[in-house]
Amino acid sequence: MSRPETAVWQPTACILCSRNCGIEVETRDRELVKIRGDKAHPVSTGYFCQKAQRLNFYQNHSDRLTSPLRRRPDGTFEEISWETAIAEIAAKLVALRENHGGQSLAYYGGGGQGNHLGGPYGKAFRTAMGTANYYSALAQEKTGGFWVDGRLYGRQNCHPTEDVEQAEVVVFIGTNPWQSHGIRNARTTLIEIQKDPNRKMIVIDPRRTETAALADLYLQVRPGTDAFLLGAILAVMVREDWVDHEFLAARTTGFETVRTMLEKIPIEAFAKRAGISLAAVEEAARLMAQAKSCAVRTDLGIEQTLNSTLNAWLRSLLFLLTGNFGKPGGNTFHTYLVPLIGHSEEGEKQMRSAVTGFPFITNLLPPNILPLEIDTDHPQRIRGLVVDSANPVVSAADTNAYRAAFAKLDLLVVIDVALTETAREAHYVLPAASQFEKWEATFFNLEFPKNAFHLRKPLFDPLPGTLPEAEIYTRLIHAMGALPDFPDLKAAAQKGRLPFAMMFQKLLATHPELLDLAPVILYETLGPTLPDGAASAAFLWASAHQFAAKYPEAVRRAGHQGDGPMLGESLFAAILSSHSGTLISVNEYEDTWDFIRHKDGRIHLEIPEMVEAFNQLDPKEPVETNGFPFVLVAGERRSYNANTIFRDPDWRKNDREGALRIHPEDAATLGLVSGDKVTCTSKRSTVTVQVELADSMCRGVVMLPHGYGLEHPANGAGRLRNGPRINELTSTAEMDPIAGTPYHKHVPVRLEKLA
């Protein structure tokens, strides 16, 4: 195909981090030629990163799949069609389920970094498998913060966001937001934040980020210690009643309890044990709490770290006790047109893993105690797993567990655009169109008070033989006997969507079990009546409906007309004909209190576990090594790293090995140089890389990235693997007790020269 004259741009967005800004592209035959930053977004309004022009090294490298793969007895693949693949799972799990019961069965993923719209039409897969065991990244990162949030607000998916715009102090904690975004607009707003001389910026990191070299107060926390600098700064604030009484005796109960914890801390101690001086300590707490308004935006280098949902309580206290909270520049909550998670039950009600017992939080299982529900003898032993968009072989901690228990699986497929290091271990491989190859949406819509949805047309066809995840879904329940066909239905949406409304909601009425099955039967029924093969998008029609009855002003506020059932069309219109994402809601900071979920309406302060395990906290200095003098930290954001979803190496202009980081009198003291090779050794493996002397570095602690480690076809035979495994050298053992998150900013090791 000949280029045309005019270039014609196409509106998409990026799908390497949460935030998914909103880009055009120019194609040619399936080349990505250009990208550029869409200005017609709502939220991002024209901003990407250096990383998005590097998106075709996603969408065309040699290791796309174009056909389902069968594992043969000697662990080579052949490929077979797609009703041979659909009809041996099908067959596979239902007798897994009626030999074994649901419990033996688990799902694990379900969207990389934006392709969520197969979401729903996963759970209502995982309703035909029988199962509630769902495993995913979020999981592995933030169910401790989730857990926090259920006990402060009344439900584990009150989720609050952070205000950065209009904040007059901002706190970056555990983030860099330069390299890692997840604010908006990252790098314009921080030069904003920096330029503005009424405004500060405090960073809490262990290396000198980008971000901590634009701050107003950088604390150089020691790894691990965040619990004892986050608790100091509220006893200092506490001390000095830095604390908003007004707004603590309006909205919260349980402060008496949490002043007296406070109370009793050695300010000092604290802060000596966390490596920061008393004044800076005393100076953070100053500042937070004598803002007109302060944000606190958090990530993964607490979430991942010792005492990781303590930390999730102590940051929430940090706004919470300074009445930031619900205002412009504060925390607040956000709507949700499509729930990225749920609710889980305490007490008696409260659901548990069947080998390890562990909890559910927010209805998912953390990935580090897989392996152990899946390598035992237990009789409720996971024997089936389904792996969609994730890579747990790399991405999750201790890749040769990982390894071992799917050995032991009677049955592993995996659907991904790619033959990954999960993919390999499976018995079968189900090919997914890429995320501009269909229909797509991202769940990650967390923004306040405007809060906006993006869905996204194809850019390409999907490859010959690929299926996007509505199309594998949909044919496994049918060939599990889990759904009837409806050509009611079907009649009833050739007729319009208000006929088509009235017999679906009476079918759910009469039927309530089908629930949860509901997305599968709206992509085969009202699905085929949408425009440009917008089938899988059908789910998103009930979703609008019940956000428009759910917030009705606030649908109003962001331009959409009509009342009762007319809103939600009105709604759902904009978002199917709005290529560059539409508005859905406009909320008022008032309205910040109608998402509380407590009977009483307040904020509860006060968690027992977590006042027990603060006043455990011992200052301390630890004084042995095991062996592992140095902590690494294992997945840190870089220029050219983003995850699993970039395979080919090529895509990288620079650090192409993943060089570890280190301190240069570290370095000296093992005679190393910048380019020197070293092993690096944990409990659980050793890894070799390069290293790279950094200055920005804390003393006794190195870096590694994530995303390297992948294998990928060479350029004559075989396959290479480029830059280190790290979860080679993390351990599923190492995790926090109420959550289950991983360790993986905190593991010990130790580095040797090699010759």
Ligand SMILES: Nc1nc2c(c(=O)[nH]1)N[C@H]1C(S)=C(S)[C@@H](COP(=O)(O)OP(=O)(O)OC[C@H]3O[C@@H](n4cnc5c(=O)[nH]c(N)nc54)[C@H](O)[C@@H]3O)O[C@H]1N2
Second form
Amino acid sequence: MSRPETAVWQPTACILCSRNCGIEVETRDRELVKIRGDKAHPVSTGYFCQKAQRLNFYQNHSDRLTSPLRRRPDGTFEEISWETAIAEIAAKLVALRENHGGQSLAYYGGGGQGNHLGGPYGKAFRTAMGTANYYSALAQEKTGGFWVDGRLYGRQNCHPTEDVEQAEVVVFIGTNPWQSHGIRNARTTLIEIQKDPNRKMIVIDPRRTETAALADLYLQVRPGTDAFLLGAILAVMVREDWVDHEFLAARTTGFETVRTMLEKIPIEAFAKRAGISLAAVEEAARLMAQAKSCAVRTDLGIEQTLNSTLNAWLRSLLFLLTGNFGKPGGNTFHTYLVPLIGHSEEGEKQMRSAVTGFPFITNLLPPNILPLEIDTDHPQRIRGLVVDSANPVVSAADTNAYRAAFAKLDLLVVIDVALTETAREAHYVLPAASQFEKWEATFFNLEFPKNAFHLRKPLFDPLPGTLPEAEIYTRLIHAMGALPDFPDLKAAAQKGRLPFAMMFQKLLATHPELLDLAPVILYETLGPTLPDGAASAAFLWASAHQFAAKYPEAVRRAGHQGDGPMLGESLFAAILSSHSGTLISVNEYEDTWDFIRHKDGRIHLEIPEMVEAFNQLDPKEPVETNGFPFVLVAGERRSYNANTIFRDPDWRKNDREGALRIHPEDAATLGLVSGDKVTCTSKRSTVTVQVELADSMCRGVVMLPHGYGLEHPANGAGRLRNGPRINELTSTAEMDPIAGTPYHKHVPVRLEKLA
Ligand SMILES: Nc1nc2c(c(=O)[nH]1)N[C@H]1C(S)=C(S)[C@@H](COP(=O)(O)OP(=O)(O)OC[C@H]3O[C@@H](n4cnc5c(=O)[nH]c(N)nc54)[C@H](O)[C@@H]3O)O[C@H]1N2
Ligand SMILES: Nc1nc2c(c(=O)[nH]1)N[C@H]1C(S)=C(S)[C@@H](COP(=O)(O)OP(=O)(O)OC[C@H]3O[C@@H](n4cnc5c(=O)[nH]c(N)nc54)[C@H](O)[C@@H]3O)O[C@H]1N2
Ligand code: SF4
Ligand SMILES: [Mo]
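Switch from the form predicted alone to the form predicted in complex with the named molecule and print that structure.
Starting with the chain above, the whole complex follows.
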């Protein structure tokens, strides 16, 4: 094909982080040739970062899969047809379910940074498998926070977001949005805050990050001590009576317990334990409490470390005690078109994993326990696992434990676009169409007061041999005998959505057991009637109706019209036709209180388990290093890493080897200069890395980037590994007791210079 005279720019989104910025792409053949921000995207409005420029390395590389693969006894793979693959996998899943119960099956992944449209199909597939076992990367980071939200607000999916853009004071704790983004149009937003003399930025991070360099107040916290620091800040607020009594009285319960708890602590000793002066703690408390508005944004730095769940409670108390909730520039809830998470009951109805008895949070189990749930003689162990859109062999704690456990499985199926490290362990590998080859969407729609949804149209046909997840799961569910045919519904769909809606509602009313299969039913019935092959978006029709029924005013404020079901129809029509994304809801701040799910409509500040954990904090200096004098932060976000989404190291424009950052004085004691090689040894293993001296580091702390250690074909023969595989160093045992979130940011290590 010759290149068209005028470039055709097509809208889609970047798939590298939760922002999913709208982009426009100029394509040639199957290449993404030029990329620019899409000004029509309702949230990102033209913004995008340097990583998006490299997206062609995701779309086109030599590890793309083009055929289902089956492992031979000698460990090599053979190509098989889709028919064979689906039939054999389905038969094996059904046999495992019948012989050992659905409990013996599990599912891992179900959507990365940009590909969530397959998620509901994965859920239907879990129904067919008869299992609730769902492992997800979200349980490597956010589940402690979700659990806290459940207690504070009544349901684990009452999720607060942060209005960084309007806040007078912005607090970033354990996050580096300059590199990781996570907030809207991060770099522009950060620079705006920095330039505005009336606004202040507080950053709490052991490394003077790119974000910290812009801060008005930077607190170089010792790794793993945020609970002490946040406790000290909160205690100052209470001591000075810098709390919002009006808000606390009107909206919350349990303040007295929290106050008593905070009044008891030795503030200066807590501050000292965190490596921060009392004056700086007082200044932070004053800035947050006295601002007209203050928003708190936290991420992995307090989640993947000691006291993960406790940290989530304390950070919530920062905005709740100061009354910075449900108002502009504070923290607020948001709507969800398709909920990213659910809710797990506690108490008598608490669901637990079979072997370790670990509780589900938001219907998820933590990857840290998965090897233990497999690699055991327990009769209810996991024997069959399906992994979709994840690479746990490198991205979950303890690569070697994962490998050993996966070798024990009767069946491991991996659905991915690439032959990953996890796929190499599988019995079957199923090739998915890439995110630019199918209809896609992200469910990271966490904005308030204006929330948006972006259904993306494919840029290309599926690479020959690949299928979208919707089709893969539907075929599997059929082959498992779990999906009836619905000729009448199909016929009704051909006549129009109104007759279809009536029949569909009647079907679910008479067969409520089909509710969990609704996405596949809609895919097969309504799906074929949608324009441009958008069948896999069919379940959004139901989502749009539910959403419009729940938030009619907010949907109308977003510009959609109609009453009753017509509002849902017009929302769905807008989602289908606006290829750069569309506003779905515009809320008023008063709506915040309707999101609370406690019966009394209040925020319950007191969480007994958290009060107890807080009371156990001991500010005395720990002395034991047990031969591991450094704390390794395993998994920093930098300018050229993006989880394990890119496999070809040529995508990186710098930091090709993924250097170990170390403070120059620490380096001097080991006789190291930048570029030297060292071994980095933890309790679990040793990796060899290159060092980079960095003044931004704090003494005693070293950092390695996330997402390295992937293999790629070498020129010539064999495969090469690019950079350190950090999860060889981490341990499944090092995790939060409540949420099971790993201590990736707190790995004790020693370093030795290589000759
Ligand atoms: N460039 C890039 N961006 C990404 C990604 C990527 O791979 N690359 N991944 C995306 C994903 S999946 C996620 S979840 C987000 C994560 O985004 P972030 O959480 O912002 O990223 P990290 O760099 O992992 O960790 C944030 C900060 O925590 C600090 N930290 C370490 N230990 C501690 C501690 O004990 N206390 C405190 N207060 N801070 C500590 C680190 O120094 C680091 O600056 O990034 C997303 N964006
Ligand atoms: N030590 C340490 N470990 C960490 C972290 C850390 O900071 N330190 N960070 C953690 C965090 S926050 C996260 S989110 C996880 C991320 O780790 P994972 O949950 O493993 O997710 P990704 O690395 O994003 O892997 C995405 C996979 O999806 C595949 N993929 C891409 N597009 C598609 C598609 O359309 N369909 C299908 N089926 N597959 C697709 C990619 O090829 C890749 O294999 O890592 C965690 N692991
Ligand atoms: S990596 Fe994140 S911030 Fe950068 S363009 Fe992609 S989605 Fe936007
Ligand atoms: Mo993440």
